[in-house]
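Just one chain is shown here, as structure tokens, and it is the form predicted alone.
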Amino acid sequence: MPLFAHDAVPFAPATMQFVRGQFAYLERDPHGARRLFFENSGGSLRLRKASERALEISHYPDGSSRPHKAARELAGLQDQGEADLRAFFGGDASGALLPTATASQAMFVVIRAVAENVSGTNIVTTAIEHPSSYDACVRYAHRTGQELRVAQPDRTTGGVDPSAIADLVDSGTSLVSVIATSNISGTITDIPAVIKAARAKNPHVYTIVDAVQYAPHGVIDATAWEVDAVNIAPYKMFGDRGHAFTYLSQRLAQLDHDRVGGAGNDTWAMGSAAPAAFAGFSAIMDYLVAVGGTRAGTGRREGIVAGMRAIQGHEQALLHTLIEGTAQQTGLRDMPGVHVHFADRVASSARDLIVPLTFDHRSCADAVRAYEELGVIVYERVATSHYSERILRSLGLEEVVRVSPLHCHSLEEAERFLTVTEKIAQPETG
């Protein structure tokens, strides 16, 4: 995974032209007036195609378990959107997939299952997870009788080293649970290094991976990865909201679980399938492919991984410009007033399209009500939240501005978010 000063390639004119011509409300919000939406990392702009191909399938009355025509189809689109969803989790095949309401259900649902079926005396998280896996770590670590390992930030990177973790890690730890991106400083853990090093305490350890923050920004690899599950949310990928997917591996597939009398051992869907879900995830897979032109006869995965790197190589460049600045803007390194937070001069640690800033003379509530009057939408982490507390006190903050723009947003829009802050970080007068 590159460091964010390395593989910055913005997109050319024409990739750029035709990723801003997919995306609802880019420029101006639902009311008309202008703006730009910074906030994608509380869920993301969506993909006018994925939200179409959603709602024209959800329109079928047809149930997709039915032998006549219509349900047939419904059938294949299922099909080929799991399809999809092993491609971009690069998968094997012998995995298992579980569809959710949301992402933290998920979390639940899966460390439940290895906390009661695999024997151990201890869970390792970290401090900076979602509440979703750490809180289902807490409460299947109680319920079990196993030992809570929590491995602590580096309060200069914002991410946990990969040997914090696998310290905490020995005979008995029976799961391990990381996150691959902050969603408060956006550093991205090194989890193949992760797996490998708490492998290398415990070959049996399985492992958890909440891939929810990181997915929009970089290639999932489960199968390289060896991990035994990570989990997705279309919403935070240009999708719609109500649906979640968690890839699981063979071994962790096969571990007891709640299912449907009849079904399969390695069978976690429960009920009946939603195949707009699957169609509108398809669409947006459609549009990965796109963005990476590759040419045709491209494998699925291939053509995917291809659209993630160009995505990530725009990020890149943006996230440098946000930092660094322009010619003719100030960056947020340099920018009296204010204070961008994790990201030194020589970057220790790969970094994704989250900066976290806090301002010398206002709160971050403050200066978040001040960007809104000024046409931006961002948003504040604050310690009185139960979703941030933990998080925040373990970087040594008590609040911060998070800015996340999307790779649609232009380096023009970039330098222009740097002028609006250069206002925001003003003394008021008066």
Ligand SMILES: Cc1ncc(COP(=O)(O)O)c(C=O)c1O
The other form holds:
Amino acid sequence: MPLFAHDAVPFAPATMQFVRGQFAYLERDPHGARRLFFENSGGSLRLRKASERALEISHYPDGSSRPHKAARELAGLQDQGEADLRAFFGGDASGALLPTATASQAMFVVIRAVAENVSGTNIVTTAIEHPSSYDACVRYAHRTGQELRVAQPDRTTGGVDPSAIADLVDSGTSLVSVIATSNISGTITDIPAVIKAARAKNPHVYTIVDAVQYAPHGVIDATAWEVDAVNIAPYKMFGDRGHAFTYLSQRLAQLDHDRVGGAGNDTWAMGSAAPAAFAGFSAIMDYLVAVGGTRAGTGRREGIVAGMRAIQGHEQALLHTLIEGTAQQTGLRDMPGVHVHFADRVASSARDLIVPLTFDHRSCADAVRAYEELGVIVYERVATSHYSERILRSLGLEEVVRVSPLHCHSLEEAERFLTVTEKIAQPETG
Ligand SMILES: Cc1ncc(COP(=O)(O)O)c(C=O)c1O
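What does the same protein look like in the form predicted in complex with the named molecule, given that the last one was the form predicted alone?
All chains and molecules follow, beginning with the one already shown.
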């Protein structure tokens, strides 16, 4: 796969203007200070309409299971939200949806169900998984007496090669759990290749994909991928915090799991539904369709995919600007005092819009403070945190500054970031 996952096609000026108009706090922080928010891997810039719609629906006192008019309206919003989730996941009606408060909760629920109900002797995962899935694999492999096998990443690409995962799969593998985009290196896993290679070794294996980091940047296709579970968190994709969604294949949905009495075998939601969360998600999908600019009457899935493809084109242009620079401004690759990781020209995998940096003359924590003073928000990932230790060390790193802009940023803003970085990279004098 090439370094740039898709052709770099910046938004047309009218699209850029539309996109920028939709986001809250894009140019200034909540206190009015000018800033560049390049920390979208930690929780993304938010679509005004997604939050406004969710708030509007939160004001309803009605429960969506009741028969009166306002309640039926809420039930309708939930149905629409579920249809939109299926469209976004590329899942069909036979699969189930699991709403949870966080993506981590979903991973523990689903990995537990597979570990406890699918016979096997081992679970396969990778060293670059987020703890939400990795720690669930550790816990439930241990509780069910299975071996945990961990594929190591390629330190040149920052990702895990499908063959490194498939090498660990055998007839005893019950589950393969893999991340779609690393939240630290930004490298995209070739999910269809992983699933195909794993199934070639064991046609019965269950597969679970953490798409939390991938979802704001790429097209999920649960049906084409033939994946058994894939999760997302709207707060990483332009929406609110407080809820996450997972799509489950029909066969996974049938596995035994906790549920309230009377619920069908394939019902995974427990307790009262939150129509506001579904309405907020539908507002995000409306936005993607608008960005895609498909003709009226185009199917929802096609409209969503068109929006995401346009976003990918612009984000690859931003990535290109950051790494290669512009006519006036040196890019990260050639900037003295800065190291941009996993951007090797020759041995590269496709990457999302996440750029890990280190500096010759500063620690990452120090660089993050210097960025803030110059009006840029980024974040350091360090090996002293449980959330990054295993991942960083498997990649041969102790720390990085993670730079994660979003498609609503302009190429001029990417250039501004480079100018700031050049200042930070200078040795301090005096
Ligand atoms: C790749 C990835 N997976 C899972 C999660 C967990 O999401 P949540 O905070 O909703 O549990 C995160 C959060 O940072 C993430 O980056």
